[in-house]
Amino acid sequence: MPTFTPQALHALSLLIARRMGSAEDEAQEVADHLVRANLAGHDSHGVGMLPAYVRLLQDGLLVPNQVPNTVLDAGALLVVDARRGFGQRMAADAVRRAIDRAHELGACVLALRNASHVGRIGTYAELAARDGCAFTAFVNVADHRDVQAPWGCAEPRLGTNPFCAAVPGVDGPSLLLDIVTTTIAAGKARVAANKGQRVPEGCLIDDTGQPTDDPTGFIRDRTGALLSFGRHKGSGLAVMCEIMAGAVGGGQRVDQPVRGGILNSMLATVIDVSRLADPAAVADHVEATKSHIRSSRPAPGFDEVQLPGEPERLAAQQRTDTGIPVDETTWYEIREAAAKLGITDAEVDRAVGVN
């Protein structure tokens, strides 16, 4: 399996985003986001998404350099329609606006509609937390086939529908929860299929509604479904993500015709923590809670007690030192997507430092 430095994958992502037509600031935003996802251990949302983005571009379902439409700007309420713009830039720009508004007014409720795939939601939570804001977000996934079978369903009826929350600490996000409401992300099933691996039990059902650990049917044949995590509880959260981002936030409805894109809508709340309490006191309270939880003996099968966001930080430290692995199938698909943009193998090799 090839392994690349973060700098090499950033250069490659930047090359592809530029050839897709993105201006320099947008290309940088996309490349930064993708590599940060890989560093955090979320390969499902990293550079492996580039082939999908090229397909969306060529199908007219992703618009580089899009100018978002501000539907509503009313004090603490902000509604932005991204109009299929490149999701990483659309979401980051909208969250930055919400952060500025929260600093001005104390809080901001942001409804971002119809962005092309926004990637790892935790990136935007980190953005808010680094600026002293608490962040929560309900997100839906629309414009393509359903992939999640809610509790009691033998067929898919929802997207992976992420939920995210973060709180600032002394120097950035002290705690960060970033989860899809399925047992695994669809991209993790793609990565497993590319590697020829099975997925854990309880993640998938096949086209007859029976449990399976083979992701190839779900990825290759587009059959079966991912299951909600936590039985009825995760399923309930998935439904509420759909309602909050879609019905309340104004995203695409589940009964509208799909075009084969990846559209995300997000209903986010951004709170300037300093308006509620002394940020140092909040951070101290958070650290006390973390210490109290860590004081427990690790359960059988666990080496240590970890809290939300810690696995990502540890992965980033390790991958910065050892490099980011990219499976052979994903690497082939990235090169194939680059070729569709007129990028030669030699240009790809130069970008990643291969002689």
Ligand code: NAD
Contents of the next structure:
Amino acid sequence: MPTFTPQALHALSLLIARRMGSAEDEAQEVADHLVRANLAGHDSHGVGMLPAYVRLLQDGLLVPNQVPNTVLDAGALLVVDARRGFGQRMAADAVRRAIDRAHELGACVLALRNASHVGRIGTYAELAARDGCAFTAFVNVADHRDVQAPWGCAEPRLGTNPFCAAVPGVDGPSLLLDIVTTTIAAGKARVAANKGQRVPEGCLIDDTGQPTDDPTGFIRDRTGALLSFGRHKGSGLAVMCEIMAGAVGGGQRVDQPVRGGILNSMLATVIDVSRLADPAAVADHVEATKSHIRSSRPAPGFDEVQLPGEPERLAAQQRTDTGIPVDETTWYEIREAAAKLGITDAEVDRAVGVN
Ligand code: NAD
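Switch from the form predicted on its own, shown above, to the form predicted together with the named molecule and output its structure.
Below is the whole assembly, all chains and molecules, this chain first.
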């Protein structure tokens, strides 16, 4: 499996985003986001998404350099329609506006509508937490085939609908929960299928509604479904993500006609912690809670007790040193997508430093 430095994958992502037509600030935002997702260990939302973005562009379902429409700007309420803009820039720009507003007013509720795939939601929580803000987000996925079978369903009826929450620490989040409401992300099934691997038991059903651990049908034939995590509880959270982001936030709904894009809407709250509580007392409570949980003996099969946000921090430290592996199929798909934009193999090799 080829392994690349973060700088090499950043250069490649920049090359592709620029050739997709993105202006420099957008191309940088996209490349930063994708490589940071890989560094965090979430390959499902890293550079392996570039082929999907090229397809969306060529199908007219992703609009580079989009100017978002501010639908409502009323004090602590901000509603932004991204109109299929490149999700990473649309979401980061909207969240930065919400952070400024939270510093001004104490808090901001942001409804971001209809961005093309915004990627790893934790990235936006990190933006807020680095600026002293607590963050929550309900996100829905629309304009895409249903992939999640809610509790009790033998067929898919929702997207993977992620939920995210973070609190600020000294330099970024001290706790960051960033989860899909399915047992695994659809991108993780793609990565497993690309590597010829099975997925853990209890994640997938096939087209007859029976459990399976083979992701091939789900990815290649678009049949079957991912199961909600935690039985009716994850399923219920997925439904609330659809309603909060789609109905309350006004984004695209899951039951609207599908054009084959990936549209994310996000209902987020951003709270300037210093306006609500003493940040030192909050930090103390967070650290005390973490220590209390860590004081438990690890359960059988666990080396250590971890808390939300730690696996990503450890992965980033490790991958900065050892590089980021990209499986052969993903690497082939990225080169193929680059070729569709007129980028030659030599240009790809130059970008990643292979001569
Ligand atoms: P995951 O299953 O790895 O869970 C990640 C979360 O669980 C993180 O908060 C992590 O810190 C925590 N965690 C992991 N292992 C832990 C442990 N041992 N102890 C304590 N906490 C632990 O990831 P996922 O749910 O598959 O989500 C992957 C990514 O996919 C997320 O970044 C999400 O935002 C992204 N996503 C995006 C979209 C979209 O449409 N834009 C859709 C779905 C998923």
